[in-house]
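Single chain ahead, written as structure tokens, the form predicted on its own.
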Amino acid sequence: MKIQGLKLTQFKNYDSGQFVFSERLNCFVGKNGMGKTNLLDAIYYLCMCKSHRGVNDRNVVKHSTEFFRLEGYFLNEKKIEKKSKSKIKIVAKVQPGKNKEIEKDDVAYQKLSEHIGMIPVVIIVPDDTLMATEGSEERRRFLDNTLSQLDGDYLKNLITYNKILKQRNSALKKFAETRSFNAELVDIYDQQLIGPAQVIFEKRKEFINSFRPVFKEFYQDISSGQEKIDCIYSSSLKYGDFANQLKESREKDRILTRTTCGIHKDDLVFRIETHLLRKFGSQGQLKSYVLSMKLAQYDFLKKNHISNPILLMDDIFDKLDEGRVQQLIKLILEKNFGQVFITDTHENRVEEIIKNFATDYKKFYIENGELKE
């Protein structure tokens, strides 16, 4: 999948804008705060129906305005039909506080989840290191982002599970407030959680088993290191029946007014040699690790989706040493990462990247939400 053109209206710092992209490499150059990252976020929004930062739409609409609109034109090159190419128009109409509307070829989706996975995308940003240093939520988000783009059944079960979990937690809080307890109601929630949880658990486990070898290979390519690394899936469902776990933790849940076991507590354990990465990994190892995770995510989506993903890379060269920059550029060239978008504050560094792509590229200068090609 490739995006050929983009129109923005009142999106972040853009009053309006119109872009026509190269099908191979696109570079956005400019000082910090000019709007380079916002362009990547606009592309991501058209793919995933939300900002990659996970912020509320009120923080996406341009300041002092009431709505934003995005319009993207995509070329769908299906791998199973090499001669089959079709153009798709995706439009996002968003007025914060009201239901957002996503259209495909002028027809609105009934559910936003129907769109997820149509345009696979991977975004790499400096804050990806939080995946290694922060709590388990960031790592579960990585799992959900990857699997939701490949598997509609996974996304459906994830939405169902989160909805029931929210209801169960709300009931537990209400019981505490009213000093009451309705065991029958909790039983109902428990029964509704079990099915979706099992589906999610099995799909996450299967994914990690396939993902780990690819991830390890990318790490070796980027770091040229000899250390052994691993990514291990951790879930309470590995150690017993979920129904029994819910029963055994019920009293604890009642006291804490929240559900303390389940797939919403799953985690990925990042290891280097025999140690936890976040405690013993150097800055270089940490950056190489999370970058390898994202490149392996791209590779996994590419191999398992009927369309190649779009790769968005935001200001990451500024966070890597020269050796890792060269290795990363080499990987992008050799492994055919399809359509790539890069932002950078240094024009000379961009020129070094561009010269390896021959003539199949476009370079854009961004200043205060305005474009110079």
Second form
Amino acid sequence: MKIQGLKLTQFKNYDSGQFVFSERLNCFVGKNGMGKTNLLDAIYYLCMCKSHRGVNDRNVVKHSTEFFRLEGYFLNEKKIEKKSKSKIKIVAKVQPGKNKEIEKDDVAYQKLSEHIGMIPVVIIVPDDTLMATEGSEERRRFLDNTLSQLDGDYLKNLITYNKILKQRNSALKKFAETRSFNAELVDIYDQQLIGPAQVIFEKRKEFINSFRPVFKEFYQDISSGQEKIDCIYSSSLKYGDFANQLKESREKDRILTRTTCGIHKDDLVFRIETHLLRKFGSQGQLKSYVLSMKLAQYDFLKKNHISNPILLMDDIFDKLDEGRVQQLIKLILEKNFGQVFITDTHENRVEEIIKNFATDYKKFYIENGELKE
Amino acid sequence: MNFTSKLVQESVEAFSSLPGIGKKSALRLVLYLMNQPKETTHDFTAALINMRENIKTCSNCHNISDTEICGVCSDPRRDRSVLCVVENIRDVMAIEDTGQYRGMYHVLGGVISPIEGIGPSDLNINSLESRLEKEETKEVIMAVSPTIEGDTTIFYISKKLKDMAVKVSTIARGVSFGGELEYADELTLGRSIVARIPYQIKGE
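For the form predicted in complex with its partner chain instead of the form predicted on its own, what are the coordinates?
What follows is the entire complex, opening with the chain shown before.
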């Protein structure tokens, strides 16, 4: 999948803007705070129906305006039938406080989840290191982001699981307030949770198994380091029957008024040699680690999705020195990555590197939310 | 809006306090009533007052009723062997309008949703149980919304009724009549395929 054109209205610091992209490589250059990352976010929004850092739509709308609108013109190139190309228009109309509307070829989706996965996308940002340093939520977000783009069934089960979980927790809170307990109702929530939990667990497990070797390979390519790294899936469902676990932790759940076991507690354990990356990894290792995760995510989506993902890379020089960036760009261009977007603060740095490769590319100079020719 | 008459203003405000009616529609209604004979307004308000003063909830099925026991519950021609469990009174009206059902009803008053502060004890589940104990019901039809909360409710009630000698069924879920397959959403279509039914040749 490729994006050929983008129109923005009142999106972040853009009042209005219009872009025509290269189908291969696009660079947004400009000083800090000019709106380079916002362009990546606009493309991401059209793919995933939300801003990439889970920012509330109220903060996506341009300051002191009421709504924003994004219009993307995509080219659908399926990998199998090379000749079948079709154009798709995606429009996002968002007025915070009201239902957001996403339209495909002028027809609004009934459910946003139907859109997710149609345009696969991977975004690489400096903040990715949070995945290694913050709580498990960030790592589950990574799992969910990858799998829901590939597998509609995964996303459906995840939505169902989260809804039931919310009801179960609300029920537990209500019981605590009223000093009562309805074991029958909790029984039913437990039984309703088991089905989706099992599906999600199996799919996550299977994903990590095929993801690990690719990830390790990327790490070696980027870091040229010899240290052994690994990424291990940890879930309470590995250790026996989920139904029993729910039963055993019921008393605990009742006291804490929330559900203490289940796939919403899953985690990925990042290891370097035999240590935890979070505790013993250097800054450089941390950055290389999460970058490899993202590139492997890209590779995984590319292999398993019917169309090539769009790759969005924000400020890669933050992560790597110039030599490594050169290596990375070489990797991207050689490994036949699809359409790529890069942002950089130095006008000519990326260009110098790209010059060495004969490839089609386009440079956009961004200043104060506007494109300067 | 500026009114020269306080009387008009008050009645406009009264109308526009109703859902779905704005100031302009309210004014139109008020002006209409003003130009009609006085009896029209008298009859109109009398009907409303009478409704509000005398409307009751059926003590048996919790449907709205003019009497202690509603028309459905007291009708001897209705089939007492089937009982249809619905969320609210509007569902009763919708099913009655189909003309396909001649059994009894039981209005729950909602579905189990702790997020909205509705637990099983806030619904008419206990009265359903005591009804089933004394009535000659053979089958309970769950006509509850096909949502996660609806499922929870059906599940909960079915478990409560497990030891009673009644059959529990749910209304069919699937592709709508007169609809086209390609426009049905995946979940509905998927369920319809899984829960397919044997075809019966007409007239046999």
